[in-house]
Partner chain sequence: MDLRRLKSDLMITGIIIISLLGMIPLIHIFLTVAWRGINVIARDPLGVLFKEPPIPGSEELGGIGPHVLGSLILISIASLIGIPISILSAIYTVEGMSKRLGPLTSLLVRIMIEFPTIVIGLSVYGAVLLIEEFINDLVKIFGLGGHIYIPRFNPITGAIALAIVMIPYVYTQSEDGFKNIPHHIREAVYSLGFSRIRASIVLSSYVKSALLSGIMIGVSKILSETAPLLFTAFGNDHYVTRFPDVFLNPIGSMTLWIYKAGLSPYDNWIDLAWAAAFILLMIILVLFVISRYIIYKR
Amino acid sequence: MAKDLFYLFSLNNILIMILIFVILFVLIISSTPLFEKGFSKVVYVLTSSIWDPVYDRYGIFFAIGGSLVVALIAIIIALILSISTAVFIVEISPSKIRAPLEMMVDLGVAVPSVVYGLWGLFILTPFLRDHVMKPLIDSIPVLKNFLGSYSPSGTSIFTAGVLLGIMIYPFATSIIREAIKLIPFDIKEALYSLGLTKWEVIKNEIFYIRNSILAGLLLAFGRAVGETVAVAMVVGNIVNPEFYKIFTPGYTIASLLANQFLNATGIMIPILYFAALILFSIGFIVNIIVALYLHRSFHR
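Please supply the coordinates for the chain just given, on its own, in the form predicted together with the partner chain.
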């Protein structure tokens, strides 16, 4: 009998693990020049908002903050839109338009992020500037102190958050939709047999699938933090220590990398690798949580 060479297939599995290891290894090795400067330097980079190539002083707090604020806005929008859309598709819509609706949402997942970016730059940005930011600031001038004044082009952290929300909600919708479909029929029957109204049934169903919603949101958050080009096209790309004033232009970690990495010299290079490492860690932690604790509840 010929020797079974099947075990050679495992080389591919090992290769995949090596790839993941190499990605992490390269990021860590390439940011060591920063670590060698000592712990206080790392803390300084993490907590200050300076981008000063002349004196070679950099702190990426503005980008970390920008990423989190953009992702937060996106998550809030995606949460509202995805739960409503999923419920609408499965429970409310007439069965004739259900398939086309599902298809459109799934297509929304497939649209390239750079196409979202192009649309965001030419359609969404002017729209939000003229119909949301301008009226809001003009009618309630006090808001300027909290939201900041918008730029003439309209690019801002707020715009990026809204675009990202539109981008990730189809993805969150598909996860929540599958979860609603997987609710056992007995439970639906039991809910209706209690004499509950349609809304009360839906409320209970949403409670029943809360783990899937959480998983969907976490995964969407991971995507939102890591998204690069669509955000880089509408966020404004300006070093902005007051990133919490959402109508002002800013930076996210990913857009900072996209815009600055190829111009970087000296200590800026390891600092950008370090920023990438942070980005990587955020995604990694989110996905470990989902994979270990929530995976079973929405993937069989």
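So the form predicted together with the partner chain is up there; where is the form predicted alone?
Next comes a single chain, given without company.
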């Protein structure tokens, strides 16, 4: 029986690998009309931020940059929330409420993206506009040159990053929480025997599991960079070459695909497939880096 289960799981892994290569093959084949126009055309698509269906001029640099900025904001927020939540649950909270807290955090992973998107659009967006963006720009006008002007609706790259950080933090928290639990008890005893306070022990524990924290955040980044529905609802969906001004609306690759694909004609279709190929490649490369990093860490 155990042998049969092993073969079944092995077959599932093989099927997953085949599916990945099929997706990659379809994206490459569908992008072929763009590649046939030459290397200079591909470079233009990658480096231009012009999206003009009238003259068939399409560049996706603004979407690539928007995706990376949104994911970076999300990772910073997830880093703060996930470490603090994991430490609180494992090391600080009373044992009676520890299991309910873990369950509540884990349930955050199961909430559909569209629910996060609706909450972000009607609750988070006005809150960030009225209590973060507006006060900052009004009190320090010079920040407008660096962060941009917030839109009346409040939808922005910053809003998308914050929402995405809240979405992925339960996933990162569960990884960090389990890593803290796996710290050998002997190490904790040794730290306390040296006269360290509880907070000093916690700091040493965080340093001890730094590899797990990095792995959890990289996996969360792979999840963040490809999120579509929730991000599309709050990012603003405006072609914005200045995507680094996070208070302004913008695009991500995923939201660009969601908004433009149904209306795509002509050369726009292979360009959107090419954008999807880039998005797939980013997630694929991040997961490979995580796998290699963990393999190297475990075999030191």
